[in-house]
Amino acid sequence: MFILAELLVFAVFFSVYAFTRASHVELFNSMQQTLDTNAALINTLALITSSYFVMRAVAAIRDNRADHSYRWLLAAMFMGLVFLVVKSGEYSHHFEHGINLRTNLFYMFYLSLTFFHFMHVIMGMVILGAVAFKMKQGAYSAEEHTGVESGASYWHMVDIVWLVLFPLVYIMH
């Protein structure tokens, strides 16, 4: 119930973007080109990598590999932590040329949204560090291991908004 109330959310935050977003067509078009495409590639790329390595670590603790899913979800985690340096790295270069929530409605939804879902990529890396404390001490099994699919659905819902936010935002016009 969780991640379906989180998709809500983004799902309403999308919608009200949309709707601004027809209305001052040539604004969000003109300030799409002030954005770092490759950057943002870069963080998509990181959160598919990531996505696949959860995969792979409920695979292997299905199959009673605890040692395998813990370095997979490790793995997981250093990609979610390149995404938040990338995405500092935008936010700090934005900032340092004066760009904040009341520069013009573009940045004002460019910066809740991907703050949000920043946000939401450092509890997912938080909760994967839970899942990975309590595997490492021997919680989960071949048995049980429902913690570990909780965990990889929470970050695999975060993987899927970025997959929407995204060419929403960056790309698509």
Given for the second form:
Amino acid sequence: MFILAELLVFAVFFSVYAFTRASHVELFNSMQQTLDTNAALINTLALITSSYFVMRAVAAIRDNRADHSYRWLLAAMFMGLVFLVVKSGEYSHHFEHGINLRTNLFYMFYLSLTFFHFMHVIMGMVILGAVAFKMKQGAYSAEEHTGVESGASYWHMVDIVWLVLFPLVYIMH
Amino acid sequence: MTPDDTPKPYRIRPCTVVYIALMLLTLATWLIGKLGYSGLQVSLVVLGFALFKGFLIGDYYMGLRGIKSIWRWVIVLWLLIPGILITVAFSTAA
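Could the form predicted in complex with the partner chain be shown next, to go alongside the form predicted on its own?
Below is the whole assembly, all chains and molecules, this chain first.
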């Protein structure tokens, strides 16, 4: 239910962005050109890779290989960290140029949407960290690994949201 | 759980193929942006790539492919409804 609520919020956010853009096409198109699509590419590849690693972690624990699952989780968290570092670099660049929520309508949406997602990545990292910790303690097995499946579902949700956010905010114009 | 909604074991090779497909679709999306292609049709193609990638994540990484789970419908509807609304908004703006 928690994931469902999160997905609904992002769906509303994306729709409002798209309809607001329809009334301010020139502003949104010109401001979009100021974004770093290379950083967005790296972040998209990082999240897709982390989702693959999380899938491998779930597959490993279903085979009762907790040590493998633990390592896949750590690898997924590393890719999540790559996302956070690259995204922080983007924010730093914007703030150095005096860009903030009040700069214009586009940046209000861009900063709100991406920061909201950024917070979800942090939350996902905390969840994966907790799952990895419990994995190391021997809490999961092929028979009982509900926590691993739930954590993986949350992380995939974070990934799917970014897969729509990336083209919508950075590419489509 | 009935047999229809029991998660199936992951088949790693198809998931790895899906991973490569996701990377290639992402690179194609980035390239379209880099080359400066724009317009409604280009936007809809890029949006289509994103929605397809979402389906692949749901089906292969979340293991929802071929099972009768409410979560499969949640993912499908979450991708389709915003996808349709974004399409309408971009069509209006064009």
